[in-house]
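Next up is one chain by itself, shown in C-alpha cells, the form predicted alone.
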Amino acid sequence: MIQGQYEAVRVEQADGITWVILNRPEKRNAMNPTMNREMVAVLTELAVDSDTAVLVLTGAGEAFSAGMDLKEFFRDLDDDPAGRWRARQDAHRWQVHLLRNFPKPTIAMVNGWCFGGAFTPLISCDLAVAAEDAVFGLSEVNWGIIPGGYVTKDLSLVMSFRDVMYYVMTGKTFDGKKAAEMRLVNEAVPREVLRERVVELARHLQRLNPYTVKACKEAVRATWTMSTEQAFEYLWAKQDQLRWVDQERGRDRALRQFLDEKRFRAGLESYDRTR
C-alpha cells in the first residue's frame, strides 16, 4: 500500500488496481512542477508496491490534463534557472522515464481534456482507452511555440505523419472517436462505461502471467526503433531471459497443458496458472 499523502495527486488501489489521478480539477490537471515533483514520488514508490499489478493514470474532474501549467511551469520559471532545470528533470522523470519502464502495466483512462504536454504521459503509458467526448489538442502554434518536451517526437511513433502536420500545424481539435481511428488510443467508447471498460482491461491482464506481460511490453518499447536485425537479436536474448526469470514457469506449463495435456487451445485462452 502506497503510504504519504500529496497535493496534486490522488491515489486510489482496489483490487490490484491503483489509480493515480492527476488532481489539480480546476485548472483541468495542468501539470505544474508540484504535481511532476510528487508523480515522481508515487511512480518510484508503485513499481515496488506489491498491491499494485495494473497502473491506470487518469485525471480529477473533467480533464485528464491540460498540458504543462503555463504560468508555474514556464512564467514564474523565467528567472530562476535552477528552479526550471528541476521542474523540468522531474517532468521527463516521471512522463518519460518512470512511466514508460514501469513494471507492471500501464492504462491511460483519457475521460476529458487532454493537450498540450498531456500527450507524453498519454503515449508513455503502454494502453490508452479514451472518452468518445474527450477533447484532444495540440494548441501550441496558437501560442507562439511548438509542442515541446517529447511531444512531436511521440506522436510521430503513434500517429501518421499526415496526421501530426495537421494538428500540430493548426491547433484543432478533435475528440476520443478521432483519436482512436488515429491510433493514439486503443479504443473509444461512451463517457459512461469509461471506467467499467478500463476495469475490465485491467483485470484482463491481471489474468496473465506477470513476467511474461512485463517481458512483452518490454520488447515492444525496446524494439520500436531497432533494425530488424538488431530486433531479431534482441528479442532471442530476451526469451531467454524470461525463461530464466519466470517464477511461474509459464513456457514449461503451458507447454505441458497444450502439448501432453490438451486442455487449452493455443493462441484462443491462457494456459491454467494454477497446474
The other form holds:
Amino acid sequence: MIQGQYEAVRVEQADGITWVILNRPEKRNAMNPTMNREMVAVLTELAVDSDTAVLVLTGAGEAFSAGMDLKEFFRDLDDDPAGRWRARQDAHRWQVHLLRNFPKPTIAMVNGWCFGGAFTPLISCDLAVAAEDAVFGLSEVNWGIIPGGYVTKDLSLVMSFRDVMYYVMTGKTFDGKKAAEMRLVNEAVPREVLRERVVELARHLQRLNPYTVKACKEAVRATWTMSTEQAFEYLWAKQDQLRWVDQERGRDRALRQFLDEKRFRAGLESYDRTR
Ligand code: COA
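Which structure goes with the form predicted in complex with coenzyme A (COA), now that we have seen the form predicted alone?
Every component of the complex follows; first up is the chain already shown.
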C-alpha cells in the first residue's frame, strides 16, 4: 500500500488493481508542474509496491486529461528557464520513462477529454480502453504550436501516417469509437461499462504469470527500435534470461502439464499456476 498525500493525483488500491487518478477535475486534469512532480513520486513508489499487480491510469471527473497546463506549464514558465527545465524533466520522467518501463501491466482508462500532451501517457500505457463518447484531439495547431514533447513521435507508433497527418494538421477531434478503429486504443465501450471492462481486463492479466507478462511487454517495447538481427539476439537472450528470473518456473510447469500430464490446451488457456 503506498503512503503519501498528493494535491493533484489520487491513488486508490483494491484487490491488486491500483487506480492512479489525475486529479484536477476543475481544470480538466490539465497536467501542471505539481501533478508532474507528484506523478514521478507516485510511479516510483508503485513500481516496487507489492499490492500493485496492474496499474490503471485515468482522470477525475469528466476528463482523462486536457493535456499540459497551458498556464502553469507553458505561460508561467516562459521567463523561468530553471523552472521550465524541471517541469519538462518531471513530465518526461513519469509520462515516458516511468510509465513505459513500469514493471507491471498498465491500462489507460480514457474516461473523457483527451487532448495534446495527454496522448503521451495514453500511448505509454500498455493497453487502453476508452469510453465510446470520450473526445480526443491534437489541438495544438489551434493555438499556434506543434504537438511537442513526445506526442508527435509517439503518434506514429500507434496510428497510421494518414491519420496522424489528418488529426495533427486539422486539429479536428474524434471520439472513442474512432480511436478504437484507428487502434489508438484497444477498444471503446459504452461509458456505463467502462470501469467494469477495465477491471475485467486487469483480472485477466492478474491471473497470468507476472514474470512472463513483464518480459512480454519489455520485449515488445525494446524491439520496436532494433534491427532484425539485434531483435533476434535480444529475444533469445531475453527468453533464456526469463528462465532464471521466473520464480514460478512457468515454462517448466507448462511443458509438464501439456506434454506429460495432458492437462491443458496451451493455445486456449494458461497453465495451472498452483501445480
Ligand atoms: N491548461 C490549463 N487549463 C485548462 C486546460 C489546459 N490544457 N484545459 C482546461 N483548462 C481549464 C480552463 O481554463 C478552465 O479553467 P477556469 O475554470 O479557471 O476558467 C477549466 O479548466 C475548465 O475548462 P473549460 O474550457 O471551461 O471546460 P469545458 O468542459 O467547457 O471544455 C475542454 C473542456 C477540454 C474542451 C477545454 O477546456 C479545452 O479546450 N481545453 C484545452 C485543451 C487543449 O487544447 N489541450 C492541449 C494542451 S497540450
